[in-house]
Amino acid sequence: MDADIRSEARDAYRVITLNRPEKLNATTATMLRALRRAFEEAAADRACRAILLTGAGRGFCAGQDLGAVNMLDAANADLGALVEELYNPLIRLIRTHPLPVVCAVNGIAAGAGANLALACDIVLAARSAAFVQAFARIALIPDAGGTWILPRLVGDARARALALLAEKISAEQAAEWGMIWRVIDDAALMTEAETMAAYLAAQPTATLGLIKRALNASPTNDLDAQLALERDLQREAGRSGDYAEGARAFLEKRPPRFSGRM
């Protein structure tokens, strides 16, 4: 594992944090590979069933590192490309993982750092944390999924003007606004994300991917073909090892003992 990224493994979850303190953890090519390569791994990892990501020091992320990319020659540079292939395939992996991801956003998240995190499934911030769409100010548009997550979090005013202003909101404008799940004091931000992930990876973990599958299909899904999904991975979780647990625990009055497996 690069540098820049490291992964540790807990009791049925890995921690991933990004690790450039130094630069507020602005992304590299090399540093967006490397975390690419941490959640495929943990993908593959049957020990692993959730994931925490977060950042080292100070900052979660504060977006690419425009030193890292000949971003200054505009003839000739093609950001479009370092998308495709660097923030694309990343973020489409987050949002499709099979296992439940957290997110610590423990300072400022700024322009592909913010988008990061809120592809996350549930996010926590810590008080002190901000979140701003910082494109426009370099003449750039949002990226990282930002035009996609963002109205679906936020509504299509609120995204707009953040999006068109990169205006800085604080963690508790966030969460009111239901862009993030909770904000919580700074002290106490890994202790609550943690618990938080140890949780996840106790419970029906291949279950807990069917419902991220129905909850993004829905966007783009009109009712009948929802409802119509909502059967299928029913049927699919009606079946599932965890689900006879699930059941038999709730009979016998007791706590569940999920494999996280189908």
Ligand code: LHQ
Contents of the next structure:
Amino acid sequence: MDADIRSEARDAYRVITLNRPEKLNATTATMLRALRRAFEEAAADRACRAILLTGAGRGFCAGQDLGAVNMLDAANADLGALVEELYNPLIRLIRTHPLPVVCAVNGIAAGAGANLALACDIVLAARSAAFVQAFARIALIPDAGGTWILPRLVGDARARALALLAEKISAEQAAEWGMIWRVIDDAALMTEAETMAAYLAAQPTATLGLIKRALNASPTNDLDAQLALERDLQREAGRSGDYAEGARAFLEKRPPRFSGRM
Ligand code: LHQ
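Show the form predicted together with this ligand, please, because up to now only the form predicted alone has appeared in this conversation.
Let us now look at the entire complex, which starts with that chain.
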């Protein structure tokens, strides 16, 4: 594993940490490739049933390392190729990942760093954290899925202002707008995030994957298509051992013991 990305196995989940604290975890190509590998390895590990993503040091992620791309050679630089090779596969991977992904935003999340956080399933943020769609400040457009996810999370009016003004907003404002799930006091962030990851890791993992599939399809489906998808996925969920266990445990008034498999 690349030193700029740490992946640590806990009992039934993994903690993946962006680890370039001196640059507020600004991303390089090596780091983005390692991050993708860490998510792929978690998907392939049958013992791993949830992922927690966070950043080392005082920042979560300051977006693309602007020193690592040849910004001075703008005429020859193909940022589209960089986006296609490094960011797009990562965002697709997180959105469609079979495991639930919790993000603990421990500090500033800027540019692609903000959108990396927002691609995760459940986003917690430290009270001192902040989000900024910094792109327009350097004459770029929001990437890493920002123009797709932001309007869906906060609505068009707020998404436009956030992207065009590139103003920093506090974690509390982000939570109030529905951009993230919850704000946590700084000192409690990692304990709460790990508790949540451990909770998710004991849930019916395969079914949580089906829930993600249904929600991912929702923005582009009409009601009929979504109802049909719910029927198909519920059929799958209903055949799982975990459904049998969940229903039996409910009737027997005891906690369920989910295997996480279908
Ligand atoms: C950084 C960075 C950084 C390098 C802080 N790079 N060093 C882009 C291009 C190509 C293709 C694909 O897509 C993209 C996507 C993008 O992400 S574009 C957006 C890139 N990010 C930004 O524009 C944000 C730039 N950073 C900032 O605005 C500030 O640093 C924030 C608001 C994040 C934090 O401010 P402060 O808390 O005041 O910290 P700081 O500015 O003092 O930063 C600490 C150090 O980190 C500093 O280094 P130094 O050696 O002086 O201590 C910064 O230069 C470095 N750093 N962001 N993106």
